[in-house]
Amino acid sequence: MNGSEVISAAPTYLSLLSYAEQFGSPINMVPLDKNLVHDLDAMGGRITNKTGLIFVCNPNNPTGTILPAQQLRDFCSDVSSRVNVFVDEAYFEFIDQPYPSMIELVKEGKNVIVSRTFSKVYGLAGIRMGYLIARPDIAARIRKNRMSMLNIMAIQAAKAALTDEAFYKQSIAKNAEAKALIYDTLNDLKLESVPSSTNFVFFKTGRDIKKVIPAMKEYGVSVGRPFPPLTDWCRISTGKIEDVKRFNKGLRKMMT
């Protein structure tokens, strides 16, 4: 990007602009709207002429919603034409209903580039492998900077995953699974969450998280850090069906 701005939402997953901060490109943050979702009117308002990326994680990190499927598409299509246009799909396999990957773009030649990982529903965490779909002018630039390289057995294990087709449905409905306990919880509490596209979910506890984070310790549970501004809010990822039954058990009674 050689220094050119990155927009970006407030808060969200924060490696790439970590990145893009080490090869001087300012970072440019629009905050989310009142559901916590993607501002998109807000973010492509401020494009200029210094403005190189958007980037849009999507479902989102911390939040784990979701935009409307057509209005990111057509977010992505317009803007593209003026600026590269980054969308992280690392949770999208957790999306419960019909919706288009941003692949679709980048096989119409846009200005977009999508990322996926294995380390969500595939659970291969520790071994840090993903992969961007750009075109092939885009992905060779971006090739140039490339911050890490991958080893043979990461790239077998991954290889190995795209076929075990039981343990891809055993994630998807153990978290779906835990999603709904966590929910039923904190429903009990009346405490404020959002509908979650992802792995774990977003609530408002009311307290500061930094005080959340060792009372929950306690219990022997780690929740999620501080996401600025939202720091009154707690993400917790589903886990093994015990260890969401944990965080249950720990919640209520941090709470009472």
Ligand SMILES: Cc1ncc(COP(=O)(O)O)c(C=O)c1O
Given for the second form:
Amino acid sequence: MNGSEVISAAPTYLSLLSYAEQFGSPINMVPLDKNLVHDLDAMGGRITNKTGLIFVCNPNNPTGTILPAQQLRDFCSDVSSRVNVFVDEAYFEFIDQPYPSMIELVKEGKNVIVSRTFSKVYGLAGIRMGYLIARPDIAARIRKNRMSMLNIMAIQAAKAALTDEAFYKQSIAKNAEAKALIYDTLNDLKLESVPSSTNFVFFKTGRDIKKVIPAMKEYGVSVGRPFPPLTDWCRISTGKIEDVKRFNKGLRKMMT
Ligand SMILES: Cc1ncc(COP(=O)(O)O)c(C=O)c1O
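Alright, leaving the form predicted alone aside, put up the form predicted together with the ligand.
The next block holds the full complex; its first chain is the one shown before.
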């Protein structure tokens, strides 16, 4: 990257961006559109000869939104002839409709990097296991700047996770059940939200999140941090069904 600029949405997942900043890269943040989806036209419009990489988090954290598949594919295909494109697919497994991974573009030899993790659908966040899919020449360049090394226990756990179809199915099903319960409550309370393709739901309380966080703590629920500029929105992750019920009860109390 050598200090070249990164273009990303705002708000989005910040890890890669913080890492790029440590390497001296300025971040050029483009607000999400009115549906809280990446504004690809605006992001593409920001490309200059200083741009090194475009970061697309799809589904996006914290909103849970996904891009229209063909639009994303066309965008990545087009801009990757000029800049590196990084697509974070951490939540890809939770998308509940036929949806192409941008791994397809990697296979076509494009300048596209896709990341995946075992932290979400496989429930293995603590083992620190994830991977990138990229053209071999790009992978070789990235490997030199690797942030962490794998250990043998993490590799064994990941291998086991990949063969544990029952857990995978349960993870998807329980998450869908939990989200349905959350959306029921949000609809009841007439709180605006966006469709989530992840294991969390982003919704508008209309209240300052800095006040919502301690208020929900009172009911035993930790909600997400502030995501500027959407500081009157709130992110709640799914959990066990009893946890979700506790959230629903707490939210009803807080909002009335
Ligand atoms: C979009 C996104 N990418 C990556 C990660 C992190 O994955 P890992 O636990 O493998 O670092 C997260 C976790 O919150 C995330 O939301």
